[in-house]
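Given next, in structure tokens, is a single chain: the form predicted on its own.
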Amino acid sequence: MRRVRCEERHDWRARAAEVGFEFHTTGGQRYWDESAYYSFTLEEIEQNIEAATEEVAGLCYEAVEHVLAHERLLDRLAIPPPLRDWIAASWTGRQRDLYGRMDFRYDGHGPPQLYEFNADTPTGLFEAAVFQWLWLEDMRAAGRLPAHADQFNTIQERLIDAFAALAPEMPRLHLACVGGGHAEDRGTVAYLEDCAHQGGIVTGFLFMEEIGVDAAGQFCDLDDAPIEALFKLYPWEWMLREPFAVHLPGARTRFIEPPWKMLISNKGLLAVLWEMFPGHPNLLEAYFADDPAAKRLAGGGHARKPLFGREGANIRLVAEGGQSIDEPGPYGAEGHVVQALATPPSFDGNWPVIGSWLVGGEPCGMGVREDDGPITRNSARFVPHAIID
């Protein structure tokens, strides 16, 4: 694994506009940042990230049915009685998901790490799918990489696939994000309604303010028709507290991601995998904030992390002497896991996490995230990748 700096293209921003890419810099900032590369060879992909990757996507699915069984685990997640049975009826009746990403501490020696699993609304995507894949094939054509350079992504074909094999479960897919003006949000969705349609899908788009309950308590679109299938870029504990919460497990609405989702997408995952898995070498050792065993971690340096955190608000890093690094937001009243203290490699003040991703519980692609510190922001800039043995 290395870090290359290499020349921009000169037209990238054309080539961006070309395929849609409007979010490649935000707030003035750079989010796609093409003035370095990092460097895999294939034994690295494929005997580490994702050899990792699938080893603990099986640990999780393992944890979905260990949390089911025990209520304190409901609990310890803030997972609402009310809504236990209906989450258990989406495991056990099989509903499938879609797609995730896990993000992972590594730096081309020791395992990869599991950082978190963004399990049910991860961003990131189309770059990763596509735009970075477009990139290659410039820089290959140019000769500013070998033409047996290669990278790891098939996710764009994944997507099709899977959304093919869910097209019979719902020939009608309605999908939503928040309005206001997201970029990323909205240009994730429309790349997944453009995937979604290659997969024989017919689909149709509205913003989560715009779904409505009928007075059977079923979701509707503007149009008052039903919406009989949902994917929604909307996290499930945002979902939990919207009014039309009671509505959730009466409706006939299948979503995507599925309910069960909400399980492994908390951050209490890690201190469930373990308890589960201790000394895993893909698992960093983690433990819900108030249990006694969380001392362990106090002498060594630890992450302090909300069950319900994202884009790296709110988590605080403790080092071994003390010394500590917070990062503001509004999480945390859900309760925090403390994982062992393992910040990403720096490679000339650049530190990379590796963004795994899973299509249909599968991986099949990465993309790589950078920040200016050991906390990944939403700030981080989107790097892209290559395999040149």
Given for the second form:
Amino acid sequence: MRRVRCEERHDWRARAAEVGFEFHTTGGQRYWDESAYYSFTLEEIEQNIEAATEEVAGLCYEAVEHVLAHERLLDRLAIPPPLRDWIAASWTGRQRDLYGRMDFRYDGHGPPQLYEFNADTPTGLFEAAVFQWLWLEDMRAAGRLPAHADQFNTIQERLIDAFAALAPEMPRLHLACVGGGHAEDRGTVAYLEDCAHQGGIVTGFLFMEEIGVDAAGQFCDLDDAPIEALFKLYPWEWMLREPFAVHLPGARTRFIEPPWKMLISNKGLLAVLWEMFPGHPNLLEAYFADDPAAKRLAGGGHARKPLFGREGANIRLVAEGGQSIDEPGPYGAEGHVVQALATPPSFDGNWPVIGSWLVGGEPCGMGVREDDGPITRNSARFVPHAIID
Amino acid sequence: MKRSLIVRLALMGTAALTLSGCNDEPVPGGAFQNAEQCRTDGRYSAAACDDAFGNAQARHMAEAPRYQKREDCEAAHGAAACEVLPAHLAASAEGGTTTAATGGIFIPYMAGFLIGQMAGRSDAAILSRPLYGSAPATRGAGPGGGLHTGDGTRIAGAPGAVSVSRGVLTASPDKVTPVGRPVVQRGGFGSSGRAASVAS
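Let's see the other form, the form predicted together with its partner chain, since the form predicted on its own is already up.
Time for the whole complex; same chain goes first.
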């Protein structure tokens, strides 16, 4: 694994506009950054990243079974009691999930270690599935990468296949995100709508705030038509605490992601996994913060993460010597996990995290994000990668 | 190879594919109740008829108009012409009888299919869509009976040769018939996230 500085395509912004990639620069700061790329060997991809992703996915499915069978764990994960049966039914009913992104620490040596699994509302999808694919083709065509350069990326074709497999169960799908002009969210949903359309599904868009409820307690769109199936780029843990949550157990709407996915996107999963599989090479030691065993991590470096945090908000990193870095944010009332510290490797002052994508439960691609420090925040940059042996 | 051979965007960006030609231009086609009628008619090969019928059946769940009351569906399509949307049943944890009161959705059975070809060339792709029956005419409501598309375009009074616009042959509906229970409230989701993107 290497970080290689390179020349940007002179017209990359025009290429982005051509494909509707509008959020490549946020608040004047680079988000998409092709001034460098990460180079991997095929063995690093297949034997390490892909293998670890497959392995951890299996552990997570066992963890879902385990959590659903133990009320105390549902308490720990702050799952509201009135919704537990409904969540369990989505699992026993084998409701299909669509996608997720596992974040790993990996430096080219040793097994990848799981930071967390973004299983409900992972973003960075368009960059990983489309824009870095286009980057590789342009770089090969320009002779700036060897003709045999490859990339770990079949994300889009797997998404289309997954939607095609879902089409008989959800021939009509609404897609929603929160209003308020967040270009990245809107772009991600537009992209998934494109994939669903290519998978043969009839689609429609609305904002989360526009979802209505009719006299029979069914969710409806702006035409008062029933929402038969809904893809939501909106976290379950927020929905469960909002006024319409009371309609969820009786709703005939199928959801993507299905309710059981929220047990995996909860950072408490990290403590559950360690409890079930202590010492596993792809896992970092982790406990619920109020577990007496969490003291084992107090002496060394550790990360304290709120169960529902995102984009690094409210993470506290404590180094072995006791110095701490605090990231601000609104999360934490729901509880915390403590995880052994494993800072990303540094490549010339850039700290990359591997985002490994799963579609339909199978690994199918990767995106690398790097930040200027050890916490990957929303200021992190997306950097393309290539497989060059 | 670890990457896809092709990545194509159908809807996004300026590279989106668009249909060439004018959508209003009429093209010849056929409206039939089943593949057998299409084969007997003789203008399309047996294979084309079978493929078109199968494709229309595959599109039925997506294109059938939705109703929230069985009686509204039957008023539009005829007595005993409607079924409960099967996909919607799968979402129910209990199963059992679905009525309007419990939030069922009703769709008409597929009554036939539209078959046609886009261009003048005989090797142009055969396209098809499902068709639905209309209830017999009631006083003052215009001609009843016949076959129409899921989004309400009347195709034929009886099976046989038809002429339809290109747009009708290639369209698929994206709106549901808003018949039935009105929405009583909105805004019950979405309040937590206004301040921040949900990126994780």
